[in-house]
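Only one chain is shown below, in structure tokens, and it's the form predicted on its own.
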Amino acid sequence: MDFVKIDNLVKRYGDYEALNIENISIKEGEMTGLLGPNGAGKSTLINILTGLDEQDSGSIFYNGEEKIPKENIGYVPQDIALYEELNAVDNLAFFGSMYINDRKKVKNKVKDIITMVGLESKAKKTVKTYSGGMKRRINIGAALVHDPQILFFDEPTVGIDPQSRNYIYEIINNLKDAGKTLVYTTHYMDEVEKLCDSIYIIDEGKVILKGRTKELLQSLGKSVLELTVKNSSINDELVSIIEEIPEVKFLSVRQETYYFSINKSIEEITKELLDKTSKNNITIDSLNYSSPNLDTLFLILTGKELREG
């Protein structure tokens, strides 16, 4: 079931069109990844979904309704949204009291959150003494303390240590197991591969690819062949010749680099490829293989690296 459904959403800043989203469906009880480079429009979309900004046109439905109560939303922003002079307990108690009137209930919830984020020994220390990773973990706790139905994570692991990153992954997996609906923005492909059930890849404010994570990776085969040749004027001929090799499928050509999905061993395909190109007087300029990951998929789609600004 769709927990959130977006149709024809447009956001402009003056003459600049920051978003033009035809359709996004966020399934209830799943984790959806919004993936793209810095400036792609991910944070703008999150701000609109959480009610911090408004679209210029288009519609958003939450369980079929145009509005969702604020108490049903949890938001983990990119920037740390904590009071530096307060400790973790007081920070969480403050945010919890905004939604929960029962002080005892808030106190018990804060205790649970402190344990969940693994900061029991630091709970009474002021936030300003925390490392960046510890602040990130409490930042997540502040979004959880009122037990929301849907949680939005906007780049929650930027610039943190491996221990805190693993804690965040553990928190997210526990939330998934509890049936929460999660939306996660990042430009770290490995996080999406590890955590998300489905993906929307966004570039320049538009969705350029969507699908189930496993299915998108499977579309690349066991490995991806990247090939350039001396004579760039033989596009159609080159593709036809190489696709004659069993278990090889043409994916795309970007900036004179040809991409093919491979479902056989690299040793086998290299031998057959060299035989085919040699017989057809095609001189290979470069030949590389890469793993079937989302970095490679993004490169094939856009012709650029994900971390390019």
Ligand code: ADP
Contents of the next structure:
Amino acid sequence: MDFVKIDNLVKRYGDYEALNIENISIKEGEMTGLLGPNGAGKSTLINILTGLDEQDSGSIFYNGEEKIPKENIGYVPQDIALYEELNAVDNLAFFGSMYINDRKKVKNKVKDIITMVGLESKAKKTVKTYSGGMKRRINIGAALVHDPQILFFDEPTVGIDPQSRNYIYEIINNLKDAGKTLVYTTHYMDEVEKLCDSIYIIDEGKVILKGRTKELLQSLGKSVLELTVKNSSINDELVSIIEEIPEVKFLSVRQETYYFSINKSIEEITKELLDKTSKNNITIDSLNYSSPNLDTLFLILTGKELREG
Ligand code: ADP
Ligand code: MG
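For comparison with the form predicted on its own, produce the structure of the form predicted together with adenosine-5'-diphosphate.
After this comes the whole thing, all chains and molecules, with the earlier chain placed first.
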């Protein structure tokens, strides 16, 4: 079921169209990844979804309603929003008390969350003494105290140490297990691939690739063969010659490199491939196999790498 449904959403800053999203649906109990380089429009979209900003046109429905009660939303901002002079417990209690009146309930919840984000030993120290990663973890905790149904994470792992990063993945997996609906923005391909049930790749305000993570990766087969050949005269026929091998399907060509999805063992395919190429006087320049991943898929479908910055 759609928890959030976005249709024809446009957001402009002056003349600049920061977002133009035809359709995004965020399924209940799933984790949806919004992947895109800096400036793609991820934060703009999150800000609109959380009610901090407003679209110029288009619709957003939450469970079929145009509005969602604030207390049902958790928002982890890209820029850390904590009181540096307060300790972790007081920070969390502050954010919790915005939604929960019962002080005892807040206190208990804060205790749980401190444990969940792995900062028991630091709980009474002021936030200003924390490392960047610890701040990020408390920043996430602040969005959890009121136990929202849906959580929006805006690049929660940028510029932090691996230990904190792993903590964050663990927190997220716990939230998934608890049945929360999660929306996660990042510019790291491997994160969405690992964490998200479905993916929207956004660039310059538009969705340029979307799908269920599993299906996207399965579309590449068991592994991906990258083949570069020397004799260019044969190139027109190359694809059909290679595709004669069973379980081999042409995906795309980029410059001199041909990509094929293969659905059997690499040993078998290599043998058949060498056979085939020698029979047809094709000289292989390089031969490479890789596991299906989002990087390769993106490269194949768009002919370019995800734009940096
Ligand atoms: P991301 O979060 O994907 O890095 P943003 O949503 O922050 O991207 O920004 C998308 C685009 O909109 C960028 O080109 C950015 O410069 C522009 N932008 C964001 N906020 C504003 C604003 N308040 N005024 C003008 N332009 C903005
Ligand atoms: Mg951003």
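Rigid core (definition): largest C-alpha set, two forms, superposition within 1.5 Å. From a predicted model like this one, the values you see are computed outputs, not experimental measurements. Numbering follows the first chain given and starts at 1.
Superposing on the rigid core, I want to see if residue 87 changes position between the two forms - specifically a Cα shift of 2 Å or more.
Shift of 2 Å or more: no.
So that I can tell if residue 225 moves, could you say whether its C-alpha shifts by at least 2 Å between the two forms after the core superposition?
For residue 225, whose C-alpha is compared between the two forms after core superposition, the shift is 2 Å or more.
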